[in-house]
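One chain follows as C-alpha cells, the form predicted on its own.
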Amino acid sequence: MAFDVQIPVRFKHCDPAGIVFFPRYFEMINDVVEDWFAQSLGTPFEVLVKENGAPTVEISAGFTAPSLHGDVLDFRLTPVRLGRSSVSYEITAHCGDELRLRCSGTLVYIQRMGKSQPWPDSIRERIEAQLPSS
C-alpha cells in the first residue's frame, strides 16, 4: 500500500529559469516523509521528534525530467523494508504520466542522543500493513 500526496512546484523551488533546483527535491522528499508519518502512520513528526527522532541515514535520487514552476507533482511513497529500528522506502514523482524523480531512502528511529531503538509498536504495525506482499 503506497502513500500518495501532491506537491505544487512553487517559485521557491525554482532557479531563475523556472526549473526545479535539484536540492529542492530533497526538501519535497522530506515533506512527503513527514506527511506519510502524520497522515498514514498516525504520528506527526513534531510529536515523534519531541523525545526521539527518525533521521535519514541513506538517500539516493535520480532526476528523469525537469519540473517547471506551476507543475503539480504526484508523489508516491512505498515502504519496502522494515527493520528493528529502520525503514527503507521508495518514492516516485510524476507530472501527469511523466516520471520526474525516483528516490530511495532509509530512516532510523533513534533516541535523542543518537542510539537506534525499536520502532514503537503503533508505528511498526502501520508500516508492516503497508509493505508490499512478497
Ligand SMILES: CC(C)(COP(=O)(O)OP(=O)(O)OC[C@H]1O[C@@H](n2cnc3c(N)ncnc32)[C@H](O)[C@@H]1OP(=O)(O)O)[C@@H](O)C(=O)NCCC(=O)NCCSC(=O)c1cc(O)c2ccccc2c1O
Contents of the next structure:
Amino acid sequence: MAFDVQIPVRFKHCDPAGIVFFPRYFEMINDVVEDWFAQSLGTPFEVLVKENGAPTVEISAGFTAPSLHGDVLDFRLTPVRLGRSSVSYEITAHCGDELRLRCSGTLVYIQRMGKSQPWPDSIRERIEAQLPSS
Ligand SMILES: CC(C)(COP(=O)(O)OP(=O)(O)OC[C@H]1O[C@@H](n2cnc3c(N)ncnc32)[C@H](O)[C@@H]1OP(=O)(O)O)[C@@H](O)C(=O)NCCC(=O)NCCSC(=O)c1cc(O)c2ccccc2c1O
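For comparison with the form predicted on its own, provide the form predicted together with the ligand.
Starting with the chain above, the whole complex follows.
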C-alpha cells in the first residue's frame, strides 16, 4: 500500500529558468516522508523528535522531466524494506501522466542524537502492513 500526497509547485521552488531547482525536490521528498509518518504511521515528527530521530542515511534521485511553477505533483511513497531500525522507501512524482522524479532512500530510527534503535511495535506494524508483499 502506497502513501499519496500532492505538492503544488510554488514560486519558491523555482530557479531563474522557471523550473524546480533540485534541492527543492529534496525538501519536497522530506515533506512527503514527514507527512507519511504523521498521516500513515501515527507518529508526527514533532512527537518523534522529543526522544528519537529518523535521519536519512542513503538517498538517490533521478529527474526525468522539468517541473514548472503551477504544476501539481502527485507524490507516491512506497516502503520497500523494513529492517531492525531502518526502512527503505521508493518515491515517484508525476504531473499528470508524466514522471518527473524517482527517488530511493533509507532512514534509521535512532535514540535522540544517538545510536540506532529497533522500531517501536506501533510503527513497525504499520510499515509491515504497507510493504508491497503484504
Ligand atoms: C543513523 C546512524 C546513527 C546509524 O548508526 P548506528 O551505528 O547506530 O547504526 P548502524 O550503522 O548499525 O546501522 C543501523 C541501521 O541502518 C542501516 N544503514 C546504516 N547506514 C546505511 C546506509 N548508508 N544505507 C542503507 N542502510 C544503512 C543498517 O543496515 C542498519 O539497518 P537495520 O535495519 O538492520 O537496523 C548513523 O549512520 C548516522 O548518524 N548517520 C548520519 C545521518 C545523517 O546525518 N544524515 C544526514 C541527514 S539528517 C536527516 O535527514 C534527519 C535528521 C533528523 O534528526 C531527523 C529527525 C526526525 C525526523 C527526520 C530527521 C531527518 O530526516
